[in-house]
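Consider the single chain below, provided in structure tokens and representing the form predicted on its own.
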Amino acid sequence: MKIAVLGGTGNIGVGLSMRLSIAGYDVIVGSRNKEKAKEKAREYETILKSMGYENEIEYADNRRASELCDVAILAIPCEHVFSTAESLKDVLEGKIVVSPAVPMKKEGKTFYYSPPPEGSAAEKIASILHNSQVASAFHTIPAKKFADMKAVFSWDVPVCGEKSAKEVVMEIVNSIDGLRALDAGPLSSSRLVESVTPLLINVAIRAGMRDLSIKFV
């Protein structure tokens, strides 16, 4: 299976690109800038080589990566994710698309969930990509720790969507060491899962903690 990590040069895309490669997937690092994608793909290969892996990671601009992939993960900042989805909807038609996007706003020192009228970022993306199979996952993964290939963790990842797409995404999540996928319901449940992210940030700020995620016990 070929997975395009669109926005794979930053945020959660760093950890996803390397960890999915280790899990055995063919990974394409996507970016608005092809040269930046190439630079980061080579950087990821160097890190993996230092760990004993000889994996090759492809690179392309976001449009070409979307054309080549079976599954696309929109690892793109929320302020740009909807316009990116709109620009790629023709090449993402019929494909599984994963949204980790969380719309938030900040007032003072507090972060608040700020969903679009559709109810959640994932639902808005689905309204744009109406000919794709949209699922949501990875909202509560702390990007910095996830990108640290020496980090050890045990986190749960709620996955939302319709059955066929959700099953594929859960398999992808479970392939990454330290992650456990849990079925969180239909795509409309994304509004519940997305809202957990600002909660984690607020708790971390007030408790002086870092890299918070979730685990169901």
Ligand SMILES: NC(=O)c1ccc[n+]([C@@H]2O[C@H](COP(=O)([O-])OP(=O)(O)OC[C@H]3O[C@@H](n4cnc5c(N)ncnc54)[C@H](OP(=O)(O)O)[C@@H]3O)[C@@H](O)[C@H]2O)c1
The other form holds:
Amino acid sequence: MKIAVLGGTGNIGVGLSMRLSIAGYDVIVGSRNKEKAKEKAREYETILKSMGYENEIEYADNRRASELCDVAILAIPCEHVFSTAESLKDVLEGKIVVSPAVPMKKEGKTFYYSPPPEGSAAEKIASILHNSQVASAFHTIPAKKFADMKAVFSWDVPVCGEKSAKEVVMEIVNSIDGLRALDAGPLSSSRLVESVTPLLINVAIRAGMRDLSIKFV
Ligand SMILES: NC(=O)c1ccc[n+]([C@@H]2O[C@H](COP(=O)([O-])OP(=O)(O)OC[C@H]3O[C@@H](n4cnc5c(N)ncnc54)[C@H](OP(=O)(O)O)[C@@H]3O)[C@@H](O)[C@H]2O)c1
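Other form of same protein, the form predicted together with the ligand, not the form predicted on its own:
Full assembly next; the chain just shown is listed first.
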């Protein structure tokens, strides 16, 4: 199965690209700029090689990556993810699309969940990509620790969406060492999951904690 990590050059894209490659998926690093995607793909291959993996990581601009993939992860900042989805909706038709997007605003020293009128980022993306199967996941993964290939963790990943897409995305999540996918309901439940991220950040800032995630016990 081919997974395109659109914006795979950024914070959360690092861990997603390398860890999904290790899990056995054909990964395509997507970017607005093909040369940047190439540079990052080579960088990820070099890190994997130092760990004993000979994996090849593909690269392409976001449009080509969307054409080639079975599943696309929109690893793009929330303020740009909707316009990116709009610009790729023809090539994402029929594909499974995963949103990790968390719409937040900061007031003083505190982060708040700031969803669009559709209810959540994932629902807004689904309203744009109405011919794709949209699911949401990875909102509570701390990118820096996830990118550290020496890091050991045990985190839960709530996954939202309709059954068929959700099943595929849960399998993808479970393929990554240290992650456990949990069914969090339909896409409309994504608002509950997305809103946890600002809570994690607020606690982390005040308690001087780093790389907070979630675990259901
Ligand atoms: N960071 C975290 O810890 C974390 C955790 C969970 C979920 N998330 C969510 O994951 C998503 C990505 O977060 P991130 O921190 O990885 O983002 P990021 O590093 O700031 O950006 C990711 C990539 O998005 C692309 N990008 C930047 N501006 C763009 C624009 N105007 N149009 C299209 N693409 C653009 C860039 O790729 P190119 O320049 O190569 O095109 C960039 O490398 C967000 O929705 C966020 O809410 C983040």
